[in-house]
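Listed next as structure tokens is one chain, alone, in the form predicted alone.
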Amino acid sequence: MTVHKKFPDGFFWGAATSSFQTEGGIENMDWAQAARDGLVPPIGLACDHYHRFEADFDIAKSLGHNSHRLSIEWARIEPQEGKFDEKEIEHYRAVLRALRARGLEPFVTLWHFTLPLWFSQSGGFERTDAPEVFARYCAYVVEQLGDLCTHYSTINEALPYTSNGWRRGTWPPFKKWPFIDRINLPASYRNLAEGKTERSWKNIAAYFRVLRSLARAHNAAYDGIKKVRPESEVGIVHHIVLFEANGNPFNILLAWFANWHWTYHFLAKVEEKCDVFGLNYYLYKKFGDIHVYEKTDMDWDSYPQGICNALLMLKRYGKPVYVSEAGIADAADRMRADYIKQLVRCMHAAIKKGVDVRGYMYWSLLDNYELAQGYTKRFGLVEVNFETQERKIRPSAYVYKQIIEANALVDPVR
């Protein structure tokens, strides 16, 4: 006897990618410059997804996917300030047409961490006019692509972006708080930039200033998008780090403050300008916890069950939610299938508790350039040989396919 955890009709199932982590050949942006400066691993061709997107989407279709999350590369679209490249717009139109031809609903993220060099070298989101500059770019892209896509996220993961860029100093612009090294962090948060970062007390103020700038940038982009394509569904993608605690009152206070800072404080600045929320989930921290968790290849605790409470944190806003990223680094494909099933099981529980979850995009469709870790971490449903560009579907992808085709998770009764 089995129990079917059925999902709502029309539920979106798919996977996610980002442009610079998969496309290759983008040299006019801040991460490429950082690679040239020896601060992050070289990017090179990545997955050559810029040229191979149709074949990659064929794989996604063969795995039963009915949606796909991708990002647009700002440096391609606006290679010089205020000057837009129509050829690159046509490229992304071809990408969206390819998705639609395969029955894959596109979910477009307009900015996924990387900045055009002209913007980063003039201050990036520390510029006083950054919100207006960003909104202009977003409105232009949606105006050009809006007949092919209705789902848009303006910003991917504001808190990890600022934390790695202005607190830990592991991502561009490599600014660090003076005392941050005293905090015991996983090895995955250390990279080639160690010893080459800008340490300053001023970076504390800059961190909070950039967070405010990102919130204003989203709000301005939302208004700009609605002017040119009022029918668009616009939101923001937020990475919830789930903080919990044992019964110790001090630990309870720590968890409350951490959740307030990392999620509620920022979302309060943008919630009125969000039609939907995208949730990314990877990390869990329980203060006072003595449990020893299995580790992923990122040296993160494996706790997929936490996605239920992460989703419940968004229930208060009363808006639809897409799980825009959740996955695991697992080169041996030993943990991934069970991890996906646990995620799906807990998403179903969140739906039963009243969260309006409408879709799930596994991170990632392909092995890719995993930020400061380069090509050493493997999240993909599809294994990529970066020397030959050969694709190989991992067994866990077929477990996910069974869930998609059933629009349900089938559990044995115990």
The other form holds:
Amino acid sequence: MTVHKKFPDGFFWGAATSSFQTEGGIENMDWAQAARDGLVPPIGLACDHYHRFEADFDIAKSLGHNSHRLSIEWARIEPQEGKFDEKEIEHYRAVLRALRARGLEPFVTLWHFTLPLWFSQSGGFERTDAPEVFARYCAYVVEQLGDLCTHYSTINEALPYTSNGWRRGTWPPFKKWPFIDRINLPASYRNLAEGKTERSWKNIAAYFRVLRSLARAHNAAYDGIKKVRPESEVGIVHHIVLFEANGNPFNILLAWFANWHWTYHFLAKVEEKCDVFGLNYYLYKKFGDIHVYEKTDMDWDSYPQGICNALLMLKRYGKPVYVSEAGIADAADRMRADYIKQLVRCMHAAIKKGVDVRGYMYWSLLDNYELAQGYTKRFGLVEVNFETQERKIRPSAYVYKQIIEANALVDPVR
Ligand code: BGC
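Okay, that one was the form predicted alone. Can I see the form predicted together with beta-D-glucopyranose (BGC) too?
After this comes the whole thing, all chains and molecules, with the earlier chain placed first.
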């Protein structure tokens, strides 16, 4: 075994999950309603992680992890507007204690895509008071959990949320631009909502309004959290789609514009209120590219190497970065180990080039509810049998474990 590319001491290694994709049994939120309306696949019990978190964290610990990213379900904490449920706070306190007892540093995301029904049915992030409503929830949670956790992100992936909800119409609230199908609907985005969603020119303005509202919501939440727990480290999780181009000037312009819209323009609105950034990386698009990539089970081009340039895009902000998600849907576990090694190699390259990367959370610890694709796509280090809830560790999880234990890459990478 050869060890090379050492990571900084204290580097956080772990995996990520989100509440609605794993916990099960959350009925009072917009995705559960969408499932009842036949627009997304039913969620049901998911991984029953709500009841099995201790055993799941035992697995994470046995795999060498020293940290874990999870999200809090807003609909559990605030089931009615302005009314908070202390029992559910107690549940998440037990979750955080369970992580700490196993030596896993918690990274809490306050909102990962799902809205309480009272909020979605009254307009969600289209409500003019959405930033204040969101900030009130965030400050409440951090006040209650602050003695057990210091790392928080407010929002998971504003751009994918808005694009799927207000442009493509594939996620709640299923709003769609009129001409979108003609220019932009790869097969992997086809789902139950197709043909049943609201198409309107008004959704173009709404898309930009919601993006602005999310940025304001983050900023208000940052201030609210700092008031109650000034010691907290607060950031936002941003999904970078890395756009690049061949030498063609038109393609270069296209890539520049796409990166500006998808990353720089949004981050400019929130950077002052971020102590750190979370980076989620999955997608790469090179305009004018003729290379044929191996495909993941999501039908996405496999290009883990892109994480280096994605991290370099964040260097200009001069903030610490956590890779809050990166991983692969690969039911056969054929590509995952190499994919992880490449990610790690390229994260190391970004550190060498001056990006202050502090941790990596593989997506995901468990197979889970993959959004509009339901249970058909398998990202887990741990395979889940959704009938019996049996867990089975995949071989690639042990490759990741070796990396974690060495705090370095182990053996050459192709
Ligand atoms: C999201 C996860 C999702 C993953 C894979 C990320 O963009 O945060 O919720 O499961 O991508 O599609």
